[in-house]
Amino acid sequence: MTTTSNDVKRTALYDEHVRLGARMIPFGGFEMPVQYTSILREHDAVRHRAGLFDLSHMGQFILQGENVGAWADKLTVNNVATIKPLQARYNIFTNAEGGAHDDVIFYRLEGRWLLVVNASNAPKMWEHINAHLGDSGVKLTNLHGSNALIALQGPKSLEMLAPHTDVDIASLKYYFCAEGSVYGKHAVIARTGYTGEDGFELFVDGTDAAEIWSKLLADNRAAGLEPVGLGARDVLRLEAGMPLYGHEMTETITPIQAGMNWAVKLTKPEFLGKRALQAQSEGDTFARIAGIVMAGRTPARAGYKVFLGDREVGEVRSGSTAPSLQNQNVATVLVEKEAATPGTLLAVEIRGTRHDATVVSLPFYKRSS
């Protein structure tokens, strides 16, 4: 990792992105590739072949100690202590009001836990975790920026990675991980991702990242592998109904409002934010995230107002044209309960004109196998 003069950091793969002609933008405190060729081309690669992502801007923390599971269960909504060795689990740290402090993934490795947090939330999460260590005996180590994260996503990802690793990735179940090597370099290989496709995430030392990245691309270009930037990644995750922190979840939008109820274990003993989430769940009158499909060709963007009849009922949180849905314009909206039922007709105000939209079930896209 390097730091530029204006304090925006660069991942270990920065030079590779520049060499590939990527358009770089600041994101989450790092200079990141938003696209290499076009969002449509990169999106198509992930849906039909495979795409390669640099996610090294994501925060990586190591937790060690006998009580990591029990300690983390007091700060998060999902179960941690029940995670099996070499299993991964999605989770959400909440604040006292039940708002989402960050959504994360825990990976239980041999003798330690890997915690991956959002890039923009990494400093906040580092402070939050340290403030709650107390006498838990949990040791925290920060690998943010020194470790790299490369994601290979798409229906051909298994056949593209398998020849270059000593891990039997074909037998690796979804949301499980293993330690081994890729091109002879140590890696934690997880069958996780953020695109709605099958794929793998490779946690490697930053000094090994460029070699692994360039070899994967060189060996699989002919089979259709493409480097993919943040632009296509956002469309892919939106189509797959996956929340983006800062959009579908925030410090004031709770996991229950975001539709992540499946991850909220209210049967757990007391955890930070539980009482607020329990009250919200039992009341069931809260505004919530829903999906909409626009009737016309005008895309809805974050912040646009949403109406039910003549009454304003919420706002757009994310919006894009969805190539996987015949280029329909889709969006997530945070709206009152009565406006969130699939089939409800809404309107989105775009530059002073209201455009029809219909509420649909999430996700917009689900892979066939």
Given for the second form:
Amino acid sequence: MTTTSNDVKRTALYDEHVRLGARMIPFGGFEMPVQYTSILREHDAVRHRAGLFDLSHMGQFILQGENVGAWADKLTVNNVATIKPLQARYNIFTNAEGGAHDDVIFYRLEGRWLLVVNASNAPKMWEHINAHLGDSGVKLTNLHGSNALIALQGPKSLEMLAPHTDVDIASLKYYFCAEGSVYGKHAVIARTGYTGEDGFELFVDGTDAAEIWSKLLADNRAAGLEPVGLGARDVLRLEAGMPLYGHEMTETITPIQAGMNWAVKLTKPEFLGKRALQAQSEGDTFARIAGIVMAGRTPARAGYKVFLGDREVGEVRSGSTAPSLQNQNVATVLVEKEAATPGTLLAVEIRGTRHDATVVSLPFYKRSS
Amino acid sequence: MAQPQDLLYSKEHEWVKLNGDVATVGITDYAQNSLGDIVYVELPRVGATIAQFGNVGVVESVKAVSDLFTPIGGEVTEINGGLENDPALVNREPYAGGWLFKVKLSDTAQRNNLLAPADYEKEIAE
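Could I have the structure of this protein in the form predicted together with the partner chain, to go alongside the form predicted on its own above?
And the full complex, kicking off with our chain again.
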């Protein structure tokens, strides 16, 4: 990766994006493609064929040492020590108040752990981890800048990748990973992703990224593979009910409020923020994230006020048109408990007018297979 | 791209087609391309009096809300009803089926505040 004069970084795939005609925007400290052709077209490719994403802006850290599992268990809500070699697990680093410091994925490789953090949180997470290393014996290395991350997502991703890797990816289970090669280049291949579809994430050296990216595209264009930007990625993850840091989870919106209770192991003896999360969970009066579907054609956007009757009960955290739901407008809202039950009729204030919306269960979209 | 030569333009990327004292208004190809997939257009009401360069509605793309300004003032006489069910018409045919609304001009001298095609082309080339 390189740094331009105004301190916005470029990933190893920057030249590929420009060549493909992408519209580039600053995101998480990087110049990233927001779209190549159209958000709706790229969304359609991922839902029905496959899409190729550059996620090299995400932070990648390597953790090494015998105590990584036990050490990480004290800083995060999910179980880390029980992760098997070549298994991946979603997790959340919390602060002392139980707020989300970042949501991450741990990949346990042979002899080391790979930790993927949000791009905008990478500097914060680097400091947080370093501040908590203590005498754990855990060694931390930053790959942010040398490693690239390419995601291939969609129902055809298995058949598109299989001919070009020596890993038996058909046998790779969801949230497991393997080390091998793609087009002859070393790669960690994980069956993970953030779109609601089947797919793979390829951790490769930055110097190999452009070759792998361009060959995957060239070999699979005819089968419908398209490069996909951040715009479609956000719509895909919203439809799939996946929280985005800064929207559904923040330093003040806890994993319990975000509905990620399944990842919060209150049975663990201790972890940073546990007491606060336990109290919140037992109190059960907290504002929480819910999904809504708008009745009309006006999209709800982040920051709009939400009403139950005449009472303001919260605000929109993410909102978009959902192509997978016949272009209905969907949104996540952070609302008081009594406003979060599926079936509840709410109203969203948009430019001074209140528009009807109904609370629905998340996710909005679930793949059929 | 070359702009249609029979239209006038605003710096806010709207176009105006004058026919006597009635103007048809839309957004330019450059504007629709910058916005991306348009999913909703909020237009002024028929009968409303709008002022040149005033904020008269919004254009929403999948991920963003943009204010809609009118390049010309007067009384709104018609809105494009086709956009209610198919707002993507603005993407597909910005200068034809994707027009937005019509205005009966309050003052035909307002045209002097608009850009000729060549000047608009310079504007978007910068």
